[in-house]
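A single chain, nothing else alongside it, follows as structure tokens in the form predicted on its own.
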Amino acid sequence: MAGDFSDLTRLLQSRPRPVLASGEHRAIVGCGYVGSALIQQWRARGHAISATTRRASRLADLEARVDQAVLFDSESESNDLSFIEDIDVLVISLAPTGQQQVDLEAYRSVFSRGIERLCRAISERRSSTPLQLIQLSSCGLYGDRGGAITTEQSTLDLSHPINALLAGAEERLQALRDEHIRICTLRLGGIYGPGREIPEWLLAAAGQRVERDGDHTPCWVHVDDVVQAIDLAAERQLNGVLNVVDDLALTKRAITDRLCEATGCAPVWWAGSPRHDRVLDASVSNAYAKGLGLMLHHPSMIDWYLSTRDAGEAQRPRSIS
């Protein structure tokens, strides 16, 4: 008899799992690193998904791994955003891609005509169904602060172009709030995670010589951690502002000391020539999100990094002297 059960269990294992349908329908614009994790977490949930790409090249991909798959061109005016008259949750995570230095005009085209290209067709919806908004934002919005504790609260930089463009796209977003419509921003640090080893390429200058300053103050969040903070936003059908970071509140020649000593490298030597015209020397607080439901499954960047390179090792083959 005990046989019959173990032959049916691996009968069971075998077979994919029902997906049970959710009753929601929600959108994804802009599927880069974070989209597609969301995509991942909703449909195991069982969400009707429909995403957006800006590259045709990627719409075949994109199709396989959702409901409806949609081309979305910040600079189009043909845009077919018919999708958005009746879901439930959208989330807005668009950036330029394919930058490998700042480009004040695709900055422009994303996050000027693209988010209005989106508010009209929000603004638009006939539908009474409740809307919740959902956009990625930047903690970099809060400037060059002298390392201080930044909360929600705390003033924007504005004088940089670029974060006066994101602050725009924050502040016309946030103006479709009405009966229908909640609208919650999501202020993220610098994303890493799997394929995104920020730490790799921070030690990728040990033992050499970087002309630029490592005593600001920069923030992190793990890509695990975003989903999980849009999630929060979505159930709690949340309004408002929230930061989203991981609890490392240190300069960045503190973060390299620490990945060097832990990995055995020659500390990099950072020169203080004078710092970026855009940058974040911020403590940010992420005590408002936490206070709401947010715990973090990575509290440090330098943790997971570390944890992840140790179990890499243990799993490496060792050769035979």
Ligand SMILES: NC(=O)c1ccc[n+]([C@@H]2O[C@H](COP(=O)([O-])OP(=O)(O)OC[C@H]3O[C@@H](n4cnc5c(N)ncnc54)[C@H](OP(=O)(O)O)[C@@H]3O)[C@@H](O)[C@H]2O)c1
Contents of the next structure:
Amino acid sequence: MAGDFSDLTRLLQSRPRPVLASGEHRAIVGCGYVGSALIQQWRARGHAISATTRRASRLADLEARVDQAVLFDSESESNDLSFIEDIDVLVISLAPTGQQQVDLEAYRSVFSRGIERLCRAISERRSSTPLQLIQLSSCGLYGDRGGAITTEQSTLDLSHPINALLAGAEERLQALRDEHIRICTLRLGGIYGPGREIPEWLLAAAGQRVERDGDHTPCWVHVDDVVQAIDLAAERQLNGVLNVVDDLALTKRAITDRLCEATGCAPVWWAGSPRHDRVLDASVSNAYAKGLGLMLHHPSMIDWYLSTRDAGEAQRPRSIS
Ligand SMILES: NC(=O)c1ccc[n+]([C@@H]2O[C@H](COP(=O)([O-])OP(=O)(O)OC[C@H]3O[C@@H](n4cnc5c(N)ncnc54)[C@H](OP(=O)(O)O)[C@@H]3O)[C@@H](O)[C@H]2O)c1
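Next, give the form predicted together with the ligand, keeping in mind that what was shown is the form predicted on its own.
Once more the chain from above appears, this time first in line as the rest of the complex follows.
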């Protein structure tokens, strides 16, 4: 007869899990889409994980997946950030979640007040064990470079207030660097992957007029490659800035033309940007990250989408005529 281990299981789940001999204590501040993918990888490697959410309603779900789930709200005076004291790696993955419209105040809350609270907690750390910080930032910071090749050394476009906030957050975190603290800033392209099928969103505009500029070159990265880049920064203890984007480097028009052709849809009619729109028009180079060992699982958002779509169609049951 099988024994009933439910009490024992509940007891074990209520206790903090020990760190495996091979594992570290790692934390994710702002555990959303990327953070959730990172948890899976880190758990498999035996790391103990602390992770934050802003919503009390997400706490139970997070508790089931990490060793310590913590509420962190950039506006709250009573955040408990004591986990920062003994961590080895801290990933800062905050973003104003679920914004339909750009709300500058939400960006200010996260990237100014939120980052400031974190920086204070990090500088008050008494431990002198080495800390690897990994900040997830954005290639959006490069702004309008007329599609030019853009490396980590290229100038940032701070004309838009969101870019100024993002650059301020990068600077504030970089200033924490000392003999115990290394900081690696990953500038990411637009993140796609399961549940974030950006090509599908673009295809939804097939045959329609879109009040946006189609001749700008944005950049993209698959969530698996973001996770890989974070791991690279943690394992290699990187201390600098890295662009993390796929190889696509095409204008939006070229992307939708290819997608529409491959799926038999009418092309999207890109009608031009409203003035003051935040623009990214840069052919962002990932050469530095590749030189450090990043091997993209998904070099092209288009190929990724078309292959997952074909695989989905192959699995769909065929009707018998
Ligand atoms: N998404 C992109 O295309 C993109 C592009 C370039 C760079 N990035 C950067 O990549 C990182 C990961 O992005 P993601 O898509 O995984 O983000 P996400 O899914 O939106 O998750 C953001 C996290 O930040 C938390 N958060 C939101 N507002 C907060 C506040 N006021 N105070 C404290 N926490 C708050 C959210 O809390 P809840 O758990 O309560 O939702 C969530 O855990 C972010 O740093 C983002 O800036 C993203």
